[in-house]
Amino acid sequence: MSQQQQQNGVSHRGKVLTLDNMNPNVKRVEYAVRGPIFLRAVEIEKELREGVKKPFTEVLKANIGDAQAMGQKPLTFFRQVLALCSYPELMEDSKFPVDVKQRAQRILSACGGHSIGAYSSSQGIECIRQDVARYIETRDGGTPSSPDNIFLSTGASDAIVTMLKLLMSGEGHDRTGVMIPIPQYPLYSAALADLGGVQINYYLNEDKCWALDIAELRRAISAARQNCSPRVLCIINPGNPTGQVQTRQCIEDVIRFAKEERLFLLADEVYQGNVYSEGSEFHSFKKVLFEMGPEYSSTVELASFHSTSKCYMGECGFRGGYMEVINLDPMVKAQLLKLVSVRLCPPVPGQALLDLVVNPPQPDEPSHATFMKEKTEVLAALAEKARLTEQTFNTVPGITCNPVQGAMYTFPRITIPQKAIDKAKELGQIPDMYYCMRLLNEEGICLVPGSGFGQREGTFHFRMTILPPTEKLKIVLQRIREFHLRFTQEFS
């Protein structure tokens, strides 16, 4: 090798970082929502743009809960305030209502240099944390909330991963075990793979509308004690991908179980504003915990999460969110603050947006009527689409769909003929992955196979968001119906 090549760092040794010597935990991470099906969908979109002929003219992405990508309009009040925060010169424009200007000025006055381009404190802007605490108190019927227990975050995901990071410890049989619902949102399995935690699966009961069963929690924790130290219980309510809304009784039972077993509770409540079924109601874990009295409210450790990405807002790209911690050891809280400080602060525009979500226009303000109209329309449309999805799927032989009580997804069970299962195995694919890939290639519909979320052995599902506009959703449902009947016929 020449001296010049050696100086340029070129040698037979190859790369410093290779697949063989990189962090093995990262290789174990899987995230089905943007997995192989999604990547193929992106390829197909490119092929369509290049003029490749397909049996369809566009890819209909129903794989991810991204409301605005599906055509949902941003709420006027949110965007007006954010526009003024980004470009304060617009304060002079008479088109903006007075309450919009006042809100923007309040947020900017809390920012360094009166600019949302400045860093904030690591825990989040204090007046926004105060607004979050007031929002929680109102939501929970007066249960006290302290801004000191509120941590603003980059969406809910960032806060969830941060808490899991704090909870990880031990080696071998003493490693932290984390109980997660199956089906689950794959953030949890991905984070545990990355952090080297032990995933403890507890299965939701599909026959009872994906209900959580305490007997199943006991089974799961008992089996897990053989190989780890169970310390954490994750709850997703309303459910993703399953769309169930937990009853108050169920939440009480879970809290009792967590106290008995000395588990730290993580309550993922980002869909708290998405409840559709009659008789279903959202109860926050915090509220129920405090209503159960000091025996529980002074001992059970809880972190709960909310986000600006879901509910009626659908502002996914701003990455706004918060976490409230209850009964956290003060020394641990100091470590949590240190950990979030490493990232300096959550995005300030996301913090500003969160403030508008927890403190919307009041009845005596000029923006209130438009805000309420837009919010009500979004939630009414989602409720209608939830009913439409359930009813349509249940008319298709070989598809069964539980009521979509809340959240933004349906997780129907599909019957895959044995010949199709054999064909998938022959191709080295999981059967519901084979099904979803065929659906994408033949109908241009992007869904996520149930195997990406976990499911009971021998059952197959897919997750589909109910977010597409109603007319487009009807097309998606019709195409899935036609494909399923054709697929079943082919392999019967």
Second form
2 protein chains.
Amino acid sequence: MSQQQQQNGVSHRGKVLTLDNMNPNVKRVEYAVRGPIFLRAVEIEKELREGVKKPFTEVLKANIGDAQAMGQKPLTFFRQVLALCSYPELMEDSKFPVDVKQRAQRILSACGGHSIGAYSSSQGIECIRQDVARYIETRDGGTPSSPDNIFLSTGASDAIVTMLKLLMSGEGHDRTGVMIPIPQYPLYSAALADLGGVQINYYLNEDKCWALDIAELRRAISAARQNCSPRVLCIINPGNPTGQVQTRQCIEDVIRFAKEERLFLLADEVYQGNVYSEGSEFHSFKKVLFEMGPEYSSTVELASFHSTSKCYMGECGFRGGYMEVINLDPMVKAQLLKLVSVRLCPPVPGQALLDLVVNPPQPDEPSHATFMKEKTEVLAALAEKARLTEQTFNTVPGITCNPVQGAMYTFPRITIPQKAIDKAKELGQIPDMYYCMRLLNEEGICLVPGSGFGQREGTFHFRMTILPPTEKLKIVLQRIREFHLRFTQEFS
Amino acid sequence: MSQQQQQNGVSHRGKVLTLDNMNPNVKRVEYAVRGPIFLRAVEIEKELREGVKKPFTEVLKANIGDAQAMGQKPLTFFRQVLALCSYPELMEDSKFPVDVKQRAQRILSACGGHSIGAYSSSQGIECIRQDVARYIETRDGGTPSSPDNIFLSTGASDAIVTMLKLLMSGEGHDRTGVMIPIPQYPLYSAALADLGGVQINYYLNEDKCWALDIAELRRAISAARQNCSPRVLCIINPGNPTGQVQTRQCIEDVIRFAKEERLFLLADEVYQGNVYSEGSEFHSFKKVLFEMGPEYSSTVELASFHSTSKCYMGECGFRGGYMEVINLDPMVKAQLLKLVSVRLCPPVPGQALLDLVVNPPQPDEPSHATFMKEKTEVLAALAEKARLTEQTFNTVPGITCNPVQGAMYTFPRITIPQKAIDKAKELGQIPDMYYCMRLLNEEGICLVPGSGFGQREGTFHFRMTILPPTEKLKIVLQRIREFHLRFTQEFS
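Could you switch over to the form predicted in complex with another copy of the chain, since the one displayed so far is the form predicted on its own?
Okay, now the whole complex, with that chain kicking things off.
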């Protein structure tokens, strides 16, 4: 035991592992999406079950993009194939369409012992990687994609952390610096804390609908060169938590910047299927990179990420995902393959699900009509809820909200009265945390404070998913409105 | 670009990320189970598919404990419940027994939106953690277990790496030292390389059937104190790759040693259901710890690990697992919960499967008879193959083999003639790697060289799974025998 611990004389002084001597990087990790507000929400749910009286009867968790927890139904085709993969005896059952059986058969044939219970190759099942490559080619208008560059993963988070890990090196001023947008999805800051990387913030422009601004990238990298070696540029498009969809021009500028500044690009594109605003369109970094010609397409290093958890699928629990690496040094790729092999393989049911996402029923197949109907309904409802959310919030004095062009969240700016800021300080809380905790306790609505994603000094926000069913979403928006007015009144 | 790279003038000098500047810890990672021999096996399989003539028609991969890849059938009950969880419309189907439906219903009721497609709590679904706790209590003769101490994981590997990560701290001589058995399962050395921990080898006693020797623990820790701060003791029981099953006395001695030396215990007990030798019995560290009285049970910190991948289940692809933590500082536990929340949750199908493993059909339930029949057959066949393997190898001059008391592997010692050792050196290969590569190329049998697990200087081994079906295993053993005699002859 260290002298310091002995002096502290805490009750855990006998422990081998204590808060004092544990991994300091882990202590620095923060993840607001399941942070204090979420933990309090779980407590309140327990209190409600135990009969404690509250001003509400259920907690509405709008803190996380978890579509099926909000009542979204999984797609029939996906789940039928998964049932057959789990229990192949159902292959004889006449109630399953022939395309469902064919898909299941194809996946099982690619599994060791024809079972999803066998380990797969560490990079992921080969025929699924082939399907992913074809999906990317189709999505990107014929830009070539190779299964050798596809790595299946345990959700997108796994692949993002793995790539960041490969990129970590140096000590002190030579430590790898990683540029991340602010506001960001806090996986990035958490992974950098854990890995000991240097976080370089670049601020998205809230006044321009959260657009990425190249001048701001220049400012950020130039400031960062004082204390680290910037090597990585992370992009989230469509944006989480901002809901912004980048223009093709912006992406081209970012790629040019990355080449000039010798940055490895990480493109988090898990919301690629979630674009709602008219005039907005998803452009993959890969496609734009290849359209810029060989000067770029044969040099700029890029890893892009996708997942089964978002879009119209919302299959978060399966932890399916992939990354595509472009221009990765072959020797580094061998190291990547070695690294992922230590964890053996991504979950095979998630791999199977990913295969169905990238290779859905075709127009001549029996499941196509139902599949398209279900998919279209989900996406139409999301688009409607994106509009509804923006419009409602913008009618509330003290809340301003950019259009939700894509993804699954709104990140409105809230005016918190000075007296409330003072009150929060008195309680030792960040003002938007105080705001969200009050909202949770008084209305049963669980959001994530803007400080969990990062925001410009002196501004306050929260992140809310647009996933609740429309009727419920209307109630939520109404209750946030009432709370906000009451809160503002109280501290006026 | 560094000066060194410019001097190297390699063809990848333009890359942002190169072998020279990537994470040096990742470069140090080795994982022989899917190392060069395995990669060559995959190549050979491709060559065979392309019609290349070989002295064999298929590659037999005995490198990894992947039961279903070797043809073991998944248990009907498990897969029926998983099918219903995937596609709940099957709940109406009369061909599924009522207990299958009840289990599926119970799991779905505990999922967000009643769907395995929703994220679960990061620690794992609560009712599944309750079932795990009850399973542990029953297994350990009533020793209490709390769901709050259970963390579900993505296979056992995930939880092991997470615990090791928490335990990493210090620099230079204060760096965390972790005692691991030699031979070890190379996840441990790989994780320590990745995390920058100090590996402290303690050697198992091959002459005493790979028993753990407390005197050797003392030697190892005393030597290690010169250059690190030993804080962790890892145990693999039943042993991988050794197949050894520790006696109750040994476990008690280890616990006493851990308490004296202030070590955090990590007990890898994923083979707890795989015990074959008469007179051998699995004792969990948790149970022995509690039987030693409050002086131990209320102080010694322990994390133990289990998985759905081994035992009679062999459901590797689902990546299910759990750990139980004992006497973990509550503030550290909060940090652990925060850390796992960044990755959101373990795959939910794997959690569901784990629930079935810890809560199998009961005698009064309709699936019980089939379940017991299938389980018993798998375990009886494994016991038979464990005996067959030991007996056969011990008839080969130059191969000696301890009894496979448990787990799924044999780790026989092979005599490699000096001329073969010289030949390997000439080729720049480790002798047992040369041996295994020759075996693969000549007989199509994929094993893992002993050097991948660690072995005493000057001794050579390989690891082979006992999982091939009995008839195939007999052929494999025969071919290894022939190869060994031929190899010995060639270099005599």
